[in-house]
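Only one chain comes next, encoded as structure tokens, the form predicted on its own.
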Amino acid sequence: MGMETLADIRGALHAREMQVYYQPQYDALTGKLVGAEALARWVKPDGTVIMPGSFIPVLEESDAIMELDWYMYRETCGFLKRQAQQGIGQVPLSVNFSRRHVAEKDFVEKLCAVADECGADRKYIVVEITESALAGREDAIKELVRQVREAGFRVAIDDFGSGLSSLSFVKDIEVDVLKIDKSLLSNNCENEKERIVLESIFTFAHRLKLTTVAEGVETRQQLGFLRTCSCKVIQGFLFAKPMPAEDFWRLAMERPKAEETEDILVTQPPSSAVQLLLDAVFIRYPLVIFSNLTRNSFYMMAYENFTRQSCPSTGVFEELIQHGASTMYPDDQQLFLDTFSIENQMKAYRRGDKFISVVTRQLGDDGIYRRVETTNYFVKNPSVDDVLVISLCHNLD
């Protein structure tokens, strides 16, 4: 079917022929229903269902797309209210909003007003913003997202990986959910480059504490690989197609038991096991630094307010040591500098020492000096002859 006219589409909106279909989202490991995305379907009086590809592009040519967005949002809020009234367990529902809303006056106020008027709990509403919405308006979207989250809603980046500004978007804008575009699964996860890209995305998303949702999952092979990457949520035809509201209502009422899964310690690959190990390490050592003494460089993996002054995340190792000493009790500064000078560490390495350690008094954010133990472990990478160290720091008091 070809494109519909704008007049016909608006007429369908006013006649309430536009219906909300919900595509369920499931926990990747347990198969438990954990959410859904609200999707528009045009259902004509004779039962013919027109897919969004026939009318969304027409609406997006003007502000008319905003009419559909608000219609979908209000319907979803009403659905949540009816669930609450019937005592049905609720899951978060995602609603798409066009990039045109970035310039809409009082968008957040209207978002709140509709939810409150319908009696929908804001914590079950996820505002989806497509990656393409970023184009040329980073500051405006950053402020919009901040206000939406402060109002009690969650925010998702939709279609992540479909554009060129993905990493910049995630780096600069505080969101809750990262939805991985189905185009990244186009080779059924059998292509090595595809797997490497996906593994990288899930690794940084995990470290940023983002919930990841893989869209367009259609095969068991894709599911199996995504599980090894620690993908949190799955959305796609493998589990369920978009369904009318009444069908999703029944699904939410039933909330089927989680399917049998293998032991997570068996299904997780080494890369995921390493991530679990790092999570455990960070509990005791909130500051972890990788350094290359040969090249006088370092990279910090975690930092949690050891001093008043922010610590650089990467740079020159000798400057890092100077910075660390500057935050310590005056009587301890020279001890720290001497212990961790490149020259002293090289000598220890050549002697065959496995590590060197020192305890100093370091100034905390509250103005109190506390004892901090810093230990540098010498490690070896078979690919290079450089002298490498891993620094673990933690408070003793």
Ligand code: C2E
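Take the two forms, superpose them, and find the largest set of C-alpha atoms that agree within 1.5 Å; that set is the rigid core. Keep in mind that this is a model prediction, so the values were computed, not measured. Positions refer to the first chain, counted from 1. Compared with the form predicted in complex with the named molecule:
- Once the rigid core is overlaid between these two forms, Lys380 counts among the residues whose Cα shifts by 2 Å or more.
- Comparing the forms between these two forms, the C-alpha position of Glu218 differs by less than 2 angstroms, with the core used for superposition.
- With the core held fixed between these two forms, Lys241 has its Cα displaced by under 2 Å.
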Given for the second form:
Amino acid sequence: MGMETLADIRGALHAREMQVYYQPQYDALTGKLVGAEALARWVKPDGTVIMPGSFIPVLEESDAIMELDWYMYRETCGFLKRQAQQGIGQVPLSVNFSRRHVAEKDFVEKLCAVADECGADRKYIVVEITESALAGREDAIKELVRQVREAGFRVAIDDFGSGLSSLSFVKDIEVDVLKIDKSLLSNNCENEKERIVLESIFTFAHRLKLTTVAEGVETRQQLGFLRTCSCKVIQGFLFAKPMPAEDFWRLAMERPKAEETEDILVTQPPSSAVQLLLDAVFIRYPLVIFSNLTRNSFYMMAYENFTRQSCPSTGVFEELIQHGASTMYPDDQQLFLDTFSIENQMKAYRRGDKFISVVTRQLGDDGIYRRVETTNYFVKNPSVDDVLVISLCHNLD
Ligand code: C2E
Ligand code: MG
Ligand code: MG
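Output the structure of the form predicted in complex with the named molecule; the preceding block shows the form predicted on its own.
The next block holds the full complex; its first chain is the one shown before.
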């Protein structure tokens, strides 16, 4: 694969030989079309298609790359506008922006101006920034991303895992989408260590509430494994290669047909079924705690809209009970402490009780006491002898 010269590439850009190809993205479970990425192709007059690998590196040596990015972006906005005019259901389209834009003056203003000029709805535009762009200028990028999102666009980190990205930075930066690089996926995802790394990345991303996209998915085995990781979106040759805009246009038009897909219960992998179950439990019980009575420790699984009083997410169980009691109506505090003392719970456990439950009055955010029911269920983990409990709490009033 030879490199093209900067002059030729520039010429191609002005001669409109650069074209936008779109690679569809699909929901990993339902197979529904959920988006696409705009990728540059140089289509020469004789029909030869030149891949980005032959011209992007040349452009990236100078600010010339920004010209291409803006061209691609404008074309994509135009595509969205035409879809809207035709009443075609739209999906978000991702556009790649080189790291050089971080230093571009008025980047966000330009992003907004072009979308508005073209009449594209910002909520359907995803700005992709490659992971390698992040290194070294964390603060500048954090601020840029904040502004881009505030303006109504979505932001994705591209090629995650391809370089020396720091997990802590992804933790600090507020983005919407994490695209996991294809270099992390082997053909069949058979390697134990590879699986562990990927599972951890997905768990971490989902806990940060990021939408995960796996890039470069080529085999059924990869898809199967990614589903068990609850990966949300698949972009890869297994489903579709990048295609000319007209082809993607037709595909997007046929979209409603894709709704008749496999039954979710058939495709649902166990791990995401468990997640759905948990989500249901968390709706019913805003406070869910996992504790180890033998080791006097706890871990907060859900703590939402319960009381304003903050509580550590993990720590010593007896301190948690003390803390819980302190939020109760004075007359109920002793009852609460006695019921959930480790000693009393151990006794109940040895008796063969399945759970232990109590209703107390707790001070709410508004200063009013409400009845709260706390039930501790004894659970068993086959690999340890420790006495474990799951506490489910909810308000009765
Ligand atoms: P990227 O943004 O990570 O895009 C995904 C690349 O993975 C695309 O390569 C796509 O064709 C390829 N791909 C997708 N699924 C599969 C698969 O199943 N197997 C394999 N082997 N590859 C798959 P492409 O189109 O060659 O683009 C390469 C890179 O060039 C892009 O990587 C992106 O970094 C850059 N690029 C492309 N267009 C633009 C652009 O308009 N602006 C900028 N700044 N960069 C661009
Ligand atoms: Mg990309
Ligand atoms: Mg990528």
